[in-house]
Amino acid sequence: MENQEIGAVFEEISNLMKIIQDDPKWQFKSAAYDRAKRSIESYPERLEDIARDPMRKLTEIPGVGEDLAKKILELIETGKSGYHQEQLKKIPGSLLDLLQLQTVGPQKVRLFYKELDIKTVDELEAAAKAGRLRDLAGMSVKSEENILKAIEVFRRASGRFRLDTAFATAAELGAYLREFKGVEDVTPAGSLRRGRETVGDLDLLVTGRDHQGIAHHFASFPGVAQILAKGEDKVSVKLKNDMQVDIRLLERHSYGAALQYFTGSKEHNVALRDRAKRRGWKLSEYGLFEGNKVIASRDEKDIYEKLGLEWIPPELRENLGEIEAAEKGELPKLVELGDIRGDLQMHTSASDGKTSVEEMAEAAKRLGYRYILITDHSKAVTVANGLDEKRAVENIRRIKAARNKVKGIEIWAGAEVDILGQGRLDYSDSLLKQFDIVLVSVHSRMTQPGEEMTERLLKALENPYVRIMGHPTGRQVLKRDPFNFDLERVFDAAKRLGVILELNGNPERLDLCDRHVKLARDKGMKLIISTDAHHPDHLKFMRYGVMTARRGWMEKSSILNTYPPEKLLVSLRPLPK
């Protein structure tokens, strides 16, 4: 069992105390949970690892206790645990669904449950259109409308899986798949080739010999819940966690015609085969046909040639103008993850960060990187252990010790200033001079009106010691669409002062989106791509970043930290004298 697996489990414990509230110490014990599940998911090493070792022991986990300790190895040994499941019997399961919802908690599931009998999110959509939640203790009108907004975002997130989750699932059925011997390639195909920020069902490519060995071998992968179909070239499958997984089984010399077919959108290829037509061809994944005779098949960029077109990355293949500009030869280069130099947002132990700075140093050299930017959170943001005034010095004092200890890369002292209701930072002026670089974000009040929202935004871009604006739209796939606001007028506004914004790696946010990116290329504006990284593991979100970028085709010189340090400062909004 994996740790984040562990965590989940962990995480449910808790809500489940918050919504049953049966025990007299259910707030120490639902906050002791809490402590460890956050412990557990940004640990270094497998909980399973550690386990199993004779020589080293669970509690050595911050957060972790003999108790705890006791419950993960159960999980680890069983796959269960016996007080998780005694919780679950306690209240409908389905209350656990209302936990998705954006701005609902366990505290209002239980208030909607004693109150109102809700169990359900139709039930609970039922009773905010009828207004029957507003009188309720600390709901107001104002929250149902927020309610209702969840529940569509909810809605419209149903059966779609994150990019990472994607990547992870690929990864592991890639892995597996390996271990039969007449197994020649994976290739992953669909929305996760293309880097769309979510994945329906997942695609995969193989080639080998004894297809219906390799059939069976897949068909046996201990992750699938249900064979949907299994039949000479293609096997369906529903996996545990409810992703559907197709993988077809291929020839060597039709792999190329399957790679194009299987990985365009369905646009992009309804216009692939019309074009083919138009030659009097034929275009298939098993190849591209005059009549009998196949003109390539082989390699996809052969298909691309022979129908005239330069190659197109599989991140444009949306028909959006990729072909267009294919058959002109003025496709971008795009950027590519090896263009990255460095990392300007992550997070350390002074604020909600899991290590030091050394640490985050340290992991970014590994990486090749040439720099980072510390940027601990700021006061207000109160659940992230935000640093007060005197906190934000010390922690400038110690980014700049960390200087002298790691050699080889820059190392700023920033800050993630929260914007305030109004547009006023959370920091004063003579604190903000003292950063290197200031970066600010939003992380509260994100239901304000469209035109409240985008005053706040245009005046936190007035402040002169702003230089970057981190995750601009506030959005978190398949859980909150953006925030209300103008974005023209923002994006404007920026590249009026110089203020860079952020395209968040982070595949809970890619905030920027890809059609944003887009919005900014055609603007002429930069960005830089950040991780937002709290562990050094999560220093490898910049992946899910450039290919965000990528598919809003953004090319290496408008990635601002594409560019070797003394670019990238005078690159960056002068600040004042």
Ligand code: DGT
Given for the second form:
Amino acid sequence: MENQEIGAVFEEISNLMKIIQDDPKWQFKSAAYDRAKRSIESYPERLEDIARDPMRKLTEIPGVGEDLAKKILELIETGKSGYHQEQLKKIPGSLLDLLQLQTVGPQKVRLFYKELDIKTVDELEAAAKAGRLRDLAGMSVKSEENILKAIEVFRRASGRFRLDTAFATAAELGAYLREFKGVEDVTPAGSLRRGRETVGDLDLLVTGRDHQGIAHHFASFPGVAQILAKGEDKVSVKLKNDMQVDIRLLERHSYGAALQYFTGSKEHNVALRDRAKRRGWKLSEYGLFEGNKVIASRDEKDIYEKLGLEWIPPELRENLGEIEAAEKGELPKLVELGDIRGDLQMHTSASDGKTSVEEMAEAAKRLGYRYILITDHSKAVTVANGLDEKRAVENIRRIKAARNKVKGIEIWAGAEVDILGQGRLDYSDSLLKQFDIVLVSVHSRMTQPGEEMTERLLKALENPYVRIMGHPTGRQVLKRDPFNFDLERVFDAAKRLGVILELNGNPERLDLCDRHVKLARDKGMKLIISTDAHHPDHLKFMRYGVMTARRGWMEKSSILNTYPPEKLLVSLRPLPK
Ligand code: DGT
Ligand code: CA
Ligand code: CA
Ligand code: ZN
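Take the protein just shown as the form predicted alone and give its structure as the form predicted in complex with the named molecule.
What follows is the entire complex, opening with the chain shown before.
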């Protein structure tokens, strides 16, 4: 069992306690579970490995005492926690769905359940539409509206998984499949290969000897909850995390055609098949054919070439102009993960990050980076332990001191400064000028009317010390829509003023999203890609940011953190004299 899964069970126990409240010490206990959850999820080692090591104890993990250590052991040994199961029996399971809704926490779930006997998302929606929520304690017409919006997002999200979840599951399944002797290759296709921000189901292509044996091995994967279909060259299963996985067992000689077909998208494939038809050919998952004669099938590249096209990177395959560009030989040369030279948004334990400046810098060096920008939160974000002026000045000193300890990488002092309600910044100019690079972003009052939000963002951009705008639309994948604002006006102002927009690569955000990246590209804007890391491990989120940039047609030259440090610094908005 992975740390994330253990953390998820603890989080659910805490939520259940907050909803049920039958334990006189529920507040104290749920807080302990929350604390343990955070520390487990960011713990650098697998808890399962620690548990198996007779020389070590789980209680060495911060926030884990004897009682929680026992529960972790039980989870590792049986896959379940008796205590968790007992709590689950006390309420209708559908109440937990309500927690998926933005702005609805356990206290609200309890309120709706106790006062109005609301148990499901449907019932909540009906109550909101009938105006029955607004009079409850702590609710208003506005919060009722926000719940309706959240339900809409929830409906769109259901059945889809975030890119990082799909990635991790594909990696785990790939490793498991390769344990079987006959397996040669396992390649993810479908929306995962295209780097979409969410994935509906996983499509894995497998080559090797003994298809029957491979199919049997796959169906025996411990994470399988249900086998949906099992044919000669296809097996579909539902995993315990509810994700559907389709594997296809392929022959070498038609591997390229299958890879092309199952990568999609459907729209791209339809356009490609029409193109084949116009030449009197037929394109299928088995190959490109003229009558019975195979024109191309083994290599994906051949299929595109025979159709008169450059090979099209999977991220572009959405039938949004890539086929026309490939025909003219005008595809962009997309940015690659290996082009990245640094990361310009990350947090340390000074605010809500987990480690020191030095640890972040060492981890960045291991990735081959030449620079990092430390961007701890400003004081308005109290939940993230944001820094007031005095602590911010101390932090600048701490960041500069780290330069003497970690050599071979530039460590820049920055901040993620909050854009307050009316567009003023959370720090004064006299403090802002002490940072190497200032990044600004919104973390409060996110449901302002469009006009106000637009003015707010435009005003923030006007401050001459602002060089980067972080997660510009505020959206969260499968959770929260972008703020309501005039995106084009903000983009145009950023371009005019030389403020660089961030593509936040954290897979929970991916903000800007692919469409907005493309819009920025079409306007000739440059971006940075950063990870918003709160732990050294999060620096790896860069891959998701790069995939999203590629889906937005971005080339290396338009991503400023592919530049060497000197060139990057002169490419940012010039500071006031
Ligand atoms: P997802 O799973 O919703 O995130 O999206 P995809 O793109 O992975 O879609 P999926 O799993 O339904 O199908 C995988 C690929 O198979 C898809 O990208 C293209 C191909 N495919 C599926 N259905 C059709 C179809 O009706 N026509 C064509 N030409 N290709 C299809
Ligand atoms: Ca799929
Ligand atoms: Ca599929
Ligand atoms: Zn932020």
